[in-house]
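In the form predicted alone, a lone chain appears below as structure tokens.
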Amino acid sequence: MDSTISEKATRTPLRSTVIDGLKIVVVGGFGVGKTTLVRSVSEIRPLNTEETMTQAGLGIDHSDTAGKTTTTVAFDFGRISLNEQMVLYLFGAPGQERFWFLWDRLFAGTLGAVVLVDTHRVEDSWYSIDRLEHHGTPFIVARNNFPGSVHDLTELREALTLSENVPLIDCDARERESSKQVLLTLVNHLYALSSARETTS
């Protein structure tokens, strides 16, 4: 079992007070850490389509991600309760170009997503930013800190032209609370979206 994943977790029930379930997306390049916070954060044994990487993924899939053997390779799934009746539904994408093609229907139902970033390696984000926009999906971004990260928030947000009411945060992905809190700016920005919807009409 995953060190990341308590022996609680993978036998957490649904709660019966439980109304209400959002999809949440999570979703970046390839390699950033969508997997990782998907099993951080999730209260049941998260499934996941994790394969080993071969020789035939040279050249097709990036090869500047040190220590990296797996890849998702359709999606992840977990889930976590926010209170006695929401829970969130989570849903890794797939980061290779390869299995892009999947994400239409991953983001079917979807409320909202997080954009996953690694300022390694910032332009793998463009793809996944722009697929949301199109669909019209709600996100926020979050930088997740991995050794040497470079940029602060406020230059991240100049790379990616991120319009200033798109919340942009710091994550640890490996750590639960850390993850959670991602979770819970998307929630919150959702929230304050509809109900300025709701005051407009």
Ligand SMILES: Nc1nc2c(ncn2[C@@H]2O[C@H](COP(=O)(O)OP(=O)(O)O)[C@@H](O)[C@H]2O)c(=O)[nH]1
Contents of the next structure:
Amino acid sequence: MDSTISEKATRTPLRSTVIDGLKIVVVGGFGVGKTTLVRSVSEIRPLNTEETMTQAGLGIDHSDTAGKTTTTVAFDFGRISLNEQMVLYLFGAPGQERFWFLWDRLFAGTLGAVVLVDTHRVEDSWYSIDRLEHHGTPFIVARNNFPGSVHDLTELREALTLSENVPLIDCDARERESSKQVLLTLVNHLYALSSARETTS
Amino acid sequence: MRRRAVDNEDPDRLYTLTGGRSQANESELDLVTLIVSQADPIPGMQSEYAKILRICRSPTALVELASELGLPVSVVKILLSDLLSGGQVSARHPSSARASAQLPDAAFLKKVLVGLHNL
Ligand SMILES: Nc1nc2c(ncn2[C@@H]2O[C@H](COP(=O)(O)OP(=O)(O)O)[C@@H](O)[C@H]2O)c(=O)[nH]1
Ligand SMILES: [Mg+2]
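Can you now output the form predicted together with the named molecule? The one shown was the form predicted alone.
Whole complex next, starting from this chain.
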């Protein structure tokens, strides 16, 4: 497939007035619907790119290049122009343990995160949640409604040992309106946190 | 469906592209830093530089540029540090990079909410 040509044809430039890039990360296990969610709200077809890290002693996906160990991680992203000046980038990132050393670096400065959960594989999200809490990155959890979801939201909150302060919602990542609600829920949560901080300080 | 540009890329070519450097002064460049051309490509210029200058006639986030060029983010950072120091491009840094706290103020988040509502 000649992706170079198709991307050129579909590339939508940003407005010349845009000055501020914002980031939200969508994390979750393989097949949970990250790319689907990004696609349903993005103004561009999700793009894919790679980050390579040169690091010693990591036994993952590495190839030896010029005497150094290079690790390559692919991630996809989409974008939403918020207004004349702000553009929001959404990153879909696999939540597996072995990738977090990269996310720490890639996603510094992110507004917050969405943890997408498939209730058939709740355990896939434990590590991401743990890590986000540890990092102090604000997040919400969204249950992607695959057919025959096995927990209700109360049970899911327990299964994830999720604090009452963390919003937990349902979504269908294939639906634009539903994915938009996921983002609004996150930013409303951030807004509440920020407002609370401003009144106490 | 996925482009595996780097896997197919000859490591020697990447090495040549970046002049053998493995690190840019990259603390300054974020994935969402917006790059804007300040000059036109000149004949004989290395093709990646020329491509960057063409693409960035409209502001383009580093991550989109990497995707468009089919190069790893880290390599694009190195190429950009050359163009930045030569003044051929400028960078619009994200406000998050200037903020000391991770959480932006409520007025800023309100703008994000309005933008999302308008989706
Ligand atoms: N039934 C259902 N299927 C979904 C939903 N979201 C994603 N899928 C499907 O699940 C599969 C994996 O989704 P994808 O977005 O590629 O997952 P990723 O690995 O997290 O990026 C795809 O075939 C999607 O069409 C959903 O909300 N409901
Ligand atoms: Mg995906």
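Residue numbers count along the first chain shown, from 1. Heads up, when I say rigid core I mean the largest set of C-alphas that superpose within 1.5 Å between the two forms. All figures in this text were calculated on a predicted structure; none of them were measured in a lab.
Once both forms are fitted on their core, the CA shift for residue 129 between these two forms remains under 2 Å.
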